[in-house]
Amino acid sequence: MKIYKSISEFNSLKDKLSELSFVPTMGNLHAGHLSLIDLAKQYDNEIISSIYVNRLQFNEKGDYEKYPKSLEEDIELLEMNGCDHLLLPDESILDNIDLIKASPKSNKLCGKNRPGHFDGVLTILNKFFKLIKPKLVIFGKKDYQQYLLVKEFIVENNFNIEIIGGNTIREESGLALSSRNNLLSKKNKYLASHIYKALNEINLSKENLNEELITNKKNYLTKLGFDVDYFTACDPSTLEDSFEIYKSDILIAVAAKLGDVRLIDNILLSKL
């Protein structure tokens, strides 16, 4: 695996290089990001991956302070995992770049209470598509509202990039893979999965689904002593209020703080 510690060396060498697959990330790697590495393998160009914790998407200084790194271990993970070449961006990746103001959609679901979130992260992304010019990038579904926004900014910019999503990596408890993760106390992490299990309970009663529904899941979630900012079900397209399953997929969406731990999931319900 080829490394880039700079911009400009990667710009002295980008040439030379293949048509690319691009894995972003912001680093401390687990298995849900090493299945974006292997779902980049299924296409014929070589992968490139990106290490950068970026300060523009943080709303909070000390969020960001402490978002956790793990850079030699992350190195390894992708380097046994098929990756061919690692960016790891210095602070010139800042230097003049534009400022991308996200569609009125990112004031939804995580942007309610994160003004500037998607802001920050299509703004580095731009950075990174114009550096890299990947022919194909690949983003989780974990984080859908980022899904869909980085979707619809490809569109929109006529940036000629094939954009994949891939599935939730959960553990054996149905916890969504998160680097945030790794801050929770054991405590914590057990009940985290619970919200797995609600998303997993209104699967079961999708043909009931109904607002009440949504609310007992959430103060379910409430009780056991989460902090729930949103917990919604939404049209996946607009992201606007939906209960209407019997006309098309539905996506269920939750965001919630255990401590200062903040986590996110959803499951996209099967039309009826």
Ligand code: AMP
Second form
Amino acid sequence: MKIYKSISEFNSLKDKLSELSFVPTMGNLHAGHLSLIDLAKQYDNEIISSIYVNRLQFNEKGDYEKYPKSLEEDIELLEMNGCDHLLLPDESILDNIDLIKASPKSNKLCGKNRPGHFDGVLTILNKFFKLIKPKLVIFGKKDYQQYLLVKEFIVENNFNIEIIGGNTIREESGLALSSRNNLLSKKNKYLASHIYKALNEINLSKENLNEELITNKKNYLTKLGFDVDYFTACDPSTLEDSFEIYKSDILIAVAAKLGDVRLIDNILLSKL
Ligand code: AMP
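If the one shown is the form predicted alone, what is the structure of the form predicted together with adenosine monophosphate?
Then the entire complex follows, led off by the chain already shown.
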């Protein structure tokens, strides 16, 4: 795997590269990230990943500063899993950066209490897309709203990029893998698995999908000690609240804090 330790190093070599599939990450890699590299292997392009903790997308300085880092292990994992290139941008990535304003959809779900979060995400991705010029980009659907906003951003800005969404990889307990899980105590990690449990229970009673069902599950998490940011049933394209499972698929999405660790998860209920 070829490692580029700065933007200028990548820039000086990029013309020699073949067509690329791009898997952006913030590092502290786990099987969820590696599943995206595996997805990339199904295409002919060479694979490039990046590790960059993007401070533009953090609302709290403390959250940014304590974001887990494990660069040596990450490099080893990418190498072992067949990634061809790794870009480790230096802070010059922020030089003369065009600040992107995300569409109004960015103010729903994760954007409601994290103003500017998706502006920060798209600002860095826009820079990456222009720099790397990938043919294909791969994002996890665990961050469903991010996946949706990036997909729409690509179309709106006429990038010649295909986007693929990878399914969420989970621990045996059902807890969605996340770099932030490393910040959970053993007890809270156990409690965290109840998020997926609640989502699954909604799936099992989806013929009765209504506001009360969602509120009950939200209260259940609150009783367990979660500080629930949102627990929502919505249309997966517009992200508007919806319980119309007989008309279309419905996204059930959750964000909740355990202590000061913020966790998100979602499932897509298929139309009845
Ligand atoms: P992050 O390093 O958290 O920015 O994530 C990098 C990419 O990995 C994003 O596209 C995430 O959606 C994806 N990802 C994170 N966790 C998972 C998971 N458990 N399963 C699948 N993809 C994931």
